[in-house]
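Only one chain is given next, in structure tokens, and it is the form predicted on its own.
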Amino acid sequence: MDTDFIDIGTVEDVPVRGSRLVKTPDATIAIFKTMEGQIFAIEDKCPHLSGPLSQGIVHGNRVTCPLHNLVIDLANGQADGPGGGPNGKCVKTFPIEIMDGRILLKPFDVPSEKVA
């Protein structure tokens, strides 16, 4: 395992369709689970407002920002709608690990393709 990765939490922790926080100096990450049990990790950032996507709504491996409705995958973080796509607004993702029901998070910057 890489060391890197630092334990959270368990999967138990987190809500079915919700999110928890993590802080770190460097940002507020949103941990999801989706009705089918994935978890993600993204920045609690909307890259259009700024708005918190841990209060957005969680659909399918998505969720609505509660700020303006712009729908952000979770796994990839990209933007749906109007100004999102492949060369649109992202949003940060962060790796995860799942062991023995314990969500393990890398929370140091990983390259993503654009974050607004």
The other form holds:
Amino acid sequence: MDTDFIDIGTVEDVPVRGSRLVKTPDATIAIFKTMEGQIFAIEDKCPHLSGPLSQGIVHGNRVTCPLHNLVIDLANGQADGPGGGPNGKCVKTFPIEIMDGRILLKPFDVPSEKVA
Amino acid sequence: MPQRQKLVIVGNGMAPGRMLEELLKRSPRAYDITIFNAEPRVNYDRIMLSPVLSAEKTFEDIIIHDDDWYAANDITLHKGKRVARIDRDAKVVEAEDGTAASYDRLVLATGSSPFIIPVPGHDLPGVLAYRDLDDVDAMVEAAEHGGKAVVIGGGLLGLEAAAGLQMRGMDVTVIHLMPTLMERQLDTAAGHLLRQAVEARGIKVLTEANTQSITEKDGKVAGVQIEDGRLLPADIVVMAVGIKPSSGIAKDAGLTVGRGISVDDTLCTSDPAVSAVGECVEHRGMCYGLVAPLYEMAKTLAANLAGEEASYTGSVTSTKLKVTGINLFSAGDFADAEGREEIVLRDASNGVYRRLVLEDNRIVGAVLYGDVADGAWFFDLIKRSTDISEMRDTVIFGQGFAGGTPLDPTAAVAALPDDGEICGCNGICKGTIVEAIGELGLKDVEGVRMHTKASASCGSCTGLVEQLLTLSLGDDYDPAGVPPMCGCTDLGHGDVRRLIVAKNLKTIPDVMQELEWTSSCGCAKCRPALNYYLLATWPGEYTDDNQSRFINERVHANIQKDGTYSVVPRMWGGITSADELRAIADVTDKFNVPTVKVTGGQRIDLLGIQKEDLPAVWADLNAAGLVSGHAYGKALRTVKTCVGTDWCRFGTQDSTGFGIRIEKFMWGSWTPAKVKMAVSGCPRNCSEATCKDVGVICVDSGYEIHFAGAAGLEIKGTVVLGHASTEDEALEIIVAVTQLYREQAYYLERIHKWAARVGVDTVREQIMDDVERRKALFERFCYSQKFSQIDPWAERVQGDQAHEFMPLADLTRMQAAE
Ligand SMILES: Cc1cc2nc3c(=O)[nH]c(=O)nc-3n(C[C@H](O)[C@H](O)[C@H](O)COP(=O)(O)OP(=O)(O)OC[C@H]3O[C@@H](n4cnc5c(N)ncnc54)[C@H](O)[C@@H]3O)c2cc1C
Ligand code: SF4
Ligand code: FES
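Please could you give me the other form, the form predicted in complex with its partner chain, since above is the form predicted on its own?
Shown next: the complete complex, the earlier chain at its head.
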């Protein structure tokens, strides 16, 4: 296993169609669980005016921002609509692995990947 | 086939766009067409830039002709190429980058450019105009950083820009040179109402303010210096002070140019091979800045290019302000002049103002504020110059009253002649729409929009189009059923509510399955609505789905712009005590609450609380007996009271006691939208009961019960529901009307909207005349209350939903996870 992955809790800990937070020194990360039980990790910060996405309504693989209803794809962090939301910015997503019902998260930037 | 003539168009705005549609309709293959456009994009609906700015629409939504359209019609569009020169002898135009095209016929449609006041600093980065998509993009970008915006100019464009920037989260000030906003369209009184409405949304307005200079810091704009010495800090400045026709290239080419490019009634310039259309034109001394006249010109020009005879003789214009929630219409001319008279109607309590200017018993100008439904009718009377002497006494009340026509809303439209205009932007008449509905079998507004263009531009005539549908199709047109709840279904709210009962559907997945939802788990629009419908239909049986509630209702507090929450405990009837205040003060200290505010609903709001702290805050408040005020819910909010017979020398009944009784009886019930109530001890109405969802005015003989008021985006006085002689009877009526609303309204529909939809009279019949029914409604409400009167704060203090308030993991100190 990649040593950068950190065990943050169990799949059960996250409510279905809901989310929980993981605080890190760089960012607050929202861990989402969809209706189908899929887990996603994405920065808790809307590209529009930084709304806490964790507080939104989850539907399908998407979440609607609680502040002004931007819809964000949990898988790639992209906003709905032409150009992918405000100025084409998207939300940062984080790698996740599930092992024996536990969620492993890679919360920190791997410098070489951080190009743009 | 003869060699096709070459048509070259300079500028690709709304006027030539419409001209091409008309031309292609008349003679599709007459010309070989080339367009040059300085903007690097296709033709779009410029007037809809404001909804794009306010994020109510996207650019894709407002495109008129996409790339496929140009390809399909074999038109060459040079995007991003500005024509620099016209050589009339060689009949060639040339763009800045050297691209050239020769023409047999040339059309100039260069529109206009924003006027920039040449004060010092006008060319600093951060000073923007408001004309095209690039300007909107620049404003949106700036708004992302929040901060302050100053809009110079309080006309149509300036106000739309201000409203958009404000909705994007900026702190906006409008400065206007004149004493009255939109003074070109409005008189002083309407300007004043408009100013109030603009200020009510949090936009500051400074009138009679002359910009002296724009100040600089770090190479970009820092503020606006006004002549009277005030300095307004600004991160961006938007200048919207007017436009001037773009006629530079025409002038350079030696064409006759006045204020704009001079044209005759066939839209021909001083050179017979060159025509001009749109805002760049001066026709009979007039330059226009609205689309309706430009579309008329476009039609005339298209006919001429197609070899038909047609002429344009000028237009009367009307304006609507496109700011959601503000209704304003003005048409014609209303300057004071010799021999002119006016008729004015003011109904301040309903926020209605109307003014008609008459000359020789004919209406020459009209200003409507608040209720603009009669705009089309007045505009028609102006354009036709109809003699109104016979209906002079009633004309101001609108078509419903004038000339004895009955008060049915569709009667107004029914009475319009076939050539009466419905859609001002596109110049579409009633006859055209009715014909299209009949011949093409159109069933809804979307269809009419697609086939006739009526209501396709600014959309303000949508209501009239709906009435024409009702008129043409009768019962076959079901406006309520037409708009689907959301993208996941074709069914409207009414159908879904009905089917939930008819098919005995008891869970959200059941509804989605049975009613064939197209998405697997709905969306943020339908899920909260379904959750409410099921809760209201099956009390005690349905288990509330927390994940289908908007965050505020999920965590029982109001989310704020920075992600913190606000907490509002209940203060029954606005009465509090030393103990309660002490508990609030202690919580404020203990949790470092940054802001404590007294609300309009007579209670205290603690703002800026961290989500993790909510359960602890509630525990402390609970300990002092304070419970959730549901300030976050589609639920009963407050019952505002005055001191009534307890203290007031005018009080006729115990208004405080009754208010508390209502609140204790009804708290906790979920409703389609928020519900606010008030009880006043006498008609002096200190608790402002007549703008509430339900209000009570105590009188000597008992209780006058009002409902269907509003004081938010819309302002509306209540209507009287009925009279009760005892407090018990009054309570029964109030509870019954709320229950009827809970059972019938669409999610997010306030009481006044519901009442307008189903009819105030039908509500009155069911509650006041049919006592059996009233009692049954009352009983159903009481039953559902059994399951709702549980303090959600206390439940969470006990540990319910604890996961909501605790992070899953805290990695701020790296090792913490293990
Ligand atoms: C924000 C906003 C809101 C508005 N709201 C309303 C409203 O509610 N109701 C209403 O009736 N009207 C409204 N208007 C006005 C309306 O949009 C204009 O009247 C209309 O768009 C003018 O059409 P046009 O074709 O004459 O010019 P434009 O649409 O301005 O098009 C001119 C085009 O020509 C291009 N051009 C200029 N010079 C050259 C050149 N030398 N070579 C090549 N291309 C060139 C320009 O780049 C531009 O794209 C609004 C305008 C704005 C900006
Ligand atoms: S509404 Fe009447 S009773 Fe109540 S405080 Fe005002 S004046 Fe007194
Ligand atoms: S902050 Fe997310 S939509 Fe505005």
